[in-house]
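Single chain ahead, written as structure tokens, the form predicted on its own.
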Amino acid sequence: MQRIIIKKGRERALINRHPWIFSGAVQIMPDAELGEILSVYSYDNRLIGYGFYAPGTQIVCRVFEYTDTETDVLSQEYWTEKVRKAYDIRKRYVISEQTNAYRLINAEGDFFPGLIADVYKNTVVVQLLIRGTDKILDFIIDALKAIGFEKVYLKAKEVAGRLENVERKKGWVSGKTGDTKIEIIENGVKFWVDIESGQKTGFFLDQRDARMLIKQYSKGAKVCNTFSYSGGFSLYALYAGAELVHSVDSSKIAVELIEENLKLNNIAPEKHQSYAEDVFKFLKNTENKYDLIVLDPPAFAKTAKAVPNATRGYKELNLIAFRNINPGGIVFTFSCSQKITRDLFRKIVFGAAADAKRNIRILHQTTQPPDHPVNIYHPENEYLKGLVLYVE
């Protein structure tokens, strides 16, 4: 196995187990292929671990195993054990008779850079984010089979193809096939998930805990769920006894999926209204005042350069919501932009609150659920942040 050697004085991040090795920290670049597994060594010939190689990029190696002992990372047994450890956490803390949809592998959060694996009932949807995981796909599939999953669907991620030449097309990769539209259950609420054409891998699993939290505030309330997609927050609010729920999303396909999910849960249609409209325009033009508003937009800042525009977008969105909420109302506001830090997001919401000239209290601060763990050595993996606000 080829080696990548770290410069003297540049080992600090590796000693602290950060999984990314940047090009400037490397003393000798190996003549290896994109995605090849390399052993990582210090300048004085000490084994540090193993990682996926990406020559010609800023992050030239992503470490998936920190060890000073030689390990057979090219064996099926190694990868099966790695997947099994992640599964055991979900089995203990997430999976139940009331929840059969969850994230099984959360990239660096599960010490598995370059891989996302989401479970929907008995099907696993995999996203390969780097060429390294693309090269070991067979190991991944066999590892999933070893813990009981026979159906594996590959969902392409555009950025992976653009950055690391991951060119596989979406589709079934496990031999066995199944339906691409799957009925799941989450905290007792049923949803249809379209793994072929739905957003992300088909569903926003990372908001499970926040959806559960909204039930505390929805009884008898008039609710507006913006960027509603398939209606996650809407259905939870209706289950909790909301008087009326408006779901707003720019996608007509998403709105149609909400209607299907209402039928799936036998919810009275007169308690819900969908709007296929731009959220900003809807909130600016509506004459409705709400008791609870959910702001769960897509990532406004996917790069550092996008942060200033994203900041303005988040502030405007929250300001409009504060102007449309009844006294004593609740606003659930979120950012899933990794480049928007928790502190920055709170400052943005503070700015909107100050402009709205209303007294606002933070009741809860939310983050990712336990099936989206954050590697403590890799804080970049913490992308989701939320505030539940009481507005006087």
Ligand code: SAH
The other form holds:
Amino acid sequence: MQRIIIKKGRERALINRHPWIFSGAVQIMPDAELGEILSVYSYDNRLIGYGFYAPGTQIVCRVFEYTDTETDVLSQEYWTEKVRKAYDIRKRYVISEQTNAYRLINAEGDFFPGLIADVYKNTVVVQLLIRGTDKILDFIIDALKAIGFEKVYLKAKEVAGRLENVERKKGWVSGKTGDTKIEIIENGVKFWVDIESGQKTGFFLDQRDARMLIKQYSKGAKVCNTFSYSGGFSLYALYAGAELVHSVDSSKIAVELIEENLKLNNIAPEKHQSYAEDVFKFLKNTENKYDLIVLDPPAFAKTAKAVPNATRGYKELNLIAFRNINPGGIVFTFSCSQKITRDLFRKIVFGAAADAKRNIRILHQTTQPPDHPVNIYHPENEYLKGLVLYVE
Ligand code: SAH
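The form predicted on its own done, now the form predicted together with the named molecule:
Once more the chain from above appears, this time first in line as the rest of the complex follows.
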């Protein structure tokens, strides 16, 4: 196995177990290919760990194992064990008779840079984010099989112009194939998940806990669920006895999914109305006032450069929600932009509250659920933040 050697004085990040090695920290680059597994050594010849190589990029190596003991990272046993450890957490804390959809592997959060794996009932949808995980896909498929998953579907996730993008696009990569439209259950609520043409891997698993929380506030309420996608928050609110729910999403496909999900759960049609519209326009033009509004927009800031514009977008969105909420109403407001910190998000919402001139209290602060764990050495993985607000 080829070695990558870290410069003297640049081991700090590695001592702190950060999974990324930047090119400036490297003393000697190996003569290896994009995606190859390397052993990582200090300048004085001590083993630090193992990682995936990406020559010519800024993050030149992504470490998946920190160890000072030689380890056979090219064996099936190694990868099966890694996947099994991730599965154990989900088995203990997430999977139940009421929930069979969850994130099984959360990239660096599970010490598995470059891999996302989401489970929908008995199908695993994988996203390979780097060439390194593309190269070991057979190990991954066999590891999944060893823990009982035989149907594995690949869904590409591309970042524009990125050298590390994988060449495979989408489709079944396991021997067995299955349906690409899967009925799942989450906290007792049923959903159709379209793994082929849905957004992300098909469902927004990261809002499971927040969706559970909305039940506490929904009884008898008139609810507006914006950026509703397939109706996650809407259905939970209806289950909990909301009087009426409006779901707003600009995607027609999303609205069709909501309609199917309402039927799947036998919701009375008069309890719900979908709008395939832009949320900003909808909230500005509506005459309705609501008791509960959910704001769960897509990431407005995908890069650091986009933060100022995104900040304005979040502020405007929260402000128009505060103008449409009844006294004593509740706003669930979220940001999934990794570049917008929890602190900044709270300041933005503060700014909107001040402009709306309403008294507002924070009742809950939410984040991603335990199947989206954050590696303590890699805080970059924490992206989802939410506030549940009481608006006087
Ligand atoms: N809350 C959802 C996930 C939201 S994802 C859940 O729990 O499943 C964000 C959604 O916002 C996507 O469905 C996307 O189609 C929609 N969207 C993006 N921009 C929009 C806009 N300006 N107006 C309305 N919907 C928008």
